[in-house]
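Here we start with a single chain on its own, the form predicted on its own, put down as structure tokens.
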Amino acid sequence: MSVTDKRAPGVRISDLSVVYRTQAGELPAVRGVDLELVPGTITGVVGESGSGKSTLALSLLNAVQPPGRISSGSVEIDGLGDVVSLTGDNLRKARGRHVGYVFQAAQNSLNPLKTVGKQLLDLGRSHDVDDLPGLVKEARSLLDRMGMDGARVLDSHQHELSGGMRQRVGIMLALVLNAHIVVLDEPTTALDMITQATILRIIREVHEERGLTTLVITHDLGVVAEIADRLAVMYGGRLVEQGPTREVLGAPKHPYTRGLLQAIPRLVGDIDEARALPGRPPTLGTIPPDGCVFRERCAVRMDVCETGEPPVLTIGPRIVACHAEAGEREPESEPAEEPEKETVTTGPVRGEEQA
């Protein structure tokens, strides 16, 4: 397997907002997005089904297909600049040269009219790669790394191979062209769990071999929590909580972030511990117009949540929008005020012998 430079170009997507046209007009999907990928790192985008995560990931390849459209934002990528203004050749040296991506459901994305081998081709001819062969010969290594027959998958038809073995013909095909940033949308779907690991292990160690910039989409708190370095929570278009992975699950800053996690069944003790979020998801034409996504099923919710955008606050190396989070809770009412007691020191405090 080739190596590529190992200083894989950051991505910086700031303020992006994608809308959807329908005949009540232009319902938002993803709102006012901040998001940095570091180089050498994995992140992961984690949320309920329609809360705009795949549509951000499409972003990053301005791959964003009406009705929908970008209506604000910037996807800055090192070496590339802004990719939402690119169009034409440039646009399409970018897929897949500069980012590779697996899409959602991958392993029901092939041609079912041609072999594995010939789309490999295709899509060399497609970038202009002069060594076909040489490409041939990286393909073969990354599916027999992935534990596959390299040669034999290449000369079948989709039909001919398993949903799993489907599914890593995907990410090879993502990788094939040494790209430097990588999307994985939702890449251990209806596979089973000893695929899953396998395919989270490939996932790491290719990160890691290639230095990439690497982008992971899933509604699945268990495959952030094996695989990703940073995580990012998605709910009703925004992006509510952001931070190390291990400090996001551990000690989780949003409302929504907690009933997340505790909706999760254990696999010890008593399973009626897990607690549902009331209420559903936004869908597009539900999502408010003003103030907190999350209001409605939120059990810490203000009045100020109603009409006031959450401020985003940056705690340490957390990232967390909310009111609560803020200090902006509202009294009851005002506390009155104590006498001052008059105290008497007759040695010093444990603990402050040594200030």
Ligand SMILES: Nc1ncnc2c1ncn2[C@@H]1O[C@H](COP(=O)(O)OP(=O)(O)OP(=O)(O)O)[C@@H](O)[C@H]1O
The other form holds:
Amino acid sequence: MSVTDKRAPGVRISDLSVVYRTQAGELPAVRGVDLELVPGTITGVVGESGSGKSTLALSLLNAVQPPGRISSGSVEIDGLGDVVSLTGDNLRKARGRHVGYVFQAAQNSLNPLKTVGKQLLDLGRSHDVDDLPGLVKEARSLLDRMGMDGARVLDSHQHELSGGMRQRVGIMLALVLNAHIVVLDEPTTALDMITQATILRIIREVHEERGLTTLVITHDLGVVAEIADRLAVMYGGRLVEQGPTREVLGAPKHPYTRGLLQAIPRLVGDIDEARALPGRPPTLGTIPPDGCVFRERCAVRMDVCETGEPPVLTIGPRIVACHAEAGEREPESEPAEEPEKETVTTGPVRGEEQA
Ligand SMILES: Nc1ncnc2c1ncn2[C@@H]1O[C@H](COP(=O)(O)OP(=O)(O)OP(=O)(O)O)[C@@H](O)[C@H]1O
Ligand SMILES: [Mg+2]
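Since the structure above is the form predicted on its own, I would like to see how the form predicted together with the ligand looks, so please show that one next.
And the full complex, kicking off with our chain again.
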């Protein structure tokens, strides 16, 4: 972890839930998420498609759009307060200035009628940037660092750039206003492996130079292994496991995290070693209302998983929500449902990994 800049604000997401209105009523996409983004660290959120990662990322800017809405919880950003209650101009200013954001599929979100440079100036003006030439210089330098001809890219329209180039433009736009919190949603999906490695290295460099608080959302465990200090694993709208990346990937505690890791095909070795998780991840309408959200696919499922919400266990710097893990830590003589254990917390995550 590098805390090079004490100005970087921390973010505390507490008991956050988001629902989408559908014909079947309001369905949960994010449920009771507690997550702390520690200043100066990169937090990675991984999970399968539809697990709620982008919805969680949008909540950080209070940018969930109808038919979605934040139904409960808070997102406290140091110096800004709870963004869930920000509105109007205050909210618009917070986006961009305080929180830089790359949307998923950012490569498709540029305006086709304007050059990248023109869009950059629009962005600067909408955030009252006085030094527009300075902004252009910074943009050019970021694009150059990401292996492109920055001046040429600023002069280009979207159709003149490849998908991977547009994705890097998206990253530049998230970084150029010098926000201290940066949220990157699938920042490297359109990139080949070599370019991906370069871009991840540059994101890490900029993060360290500026001492940012960074959130990277991805379905790719390789990306988080490469870049994230801390890792949060999402399934069916819930965070099932969190902790320092190396510890979580080195010794996963939640059966879902173990399944994800086993499903990665190795470049070298027997291809049969990669085992896909059985079944499918839940969709909005099929997330079970009670009990453990992962139980249908779980190899260590127990009766209690059907109805009981998994206890949230804090084990050193790690957090895991699992009945089986709770059982493992339970002394034989104590009943499994005893709630008053030191290691069991149901409150938000606090203060772990403060160096
Ligand atoms: N506008 C919407 N209307 C209805 N349901 C939505 C909407 N946006 C997302 N959802 C649903 O919410 C759930 C979470 O979606 P989200 O985009 O957050 O997942 P994700 O983890 O980012 O997936 P991916 O890896 O595919 O990007 C999914 O079941 C999705 O179908
Ligand atoms: Mg997404």
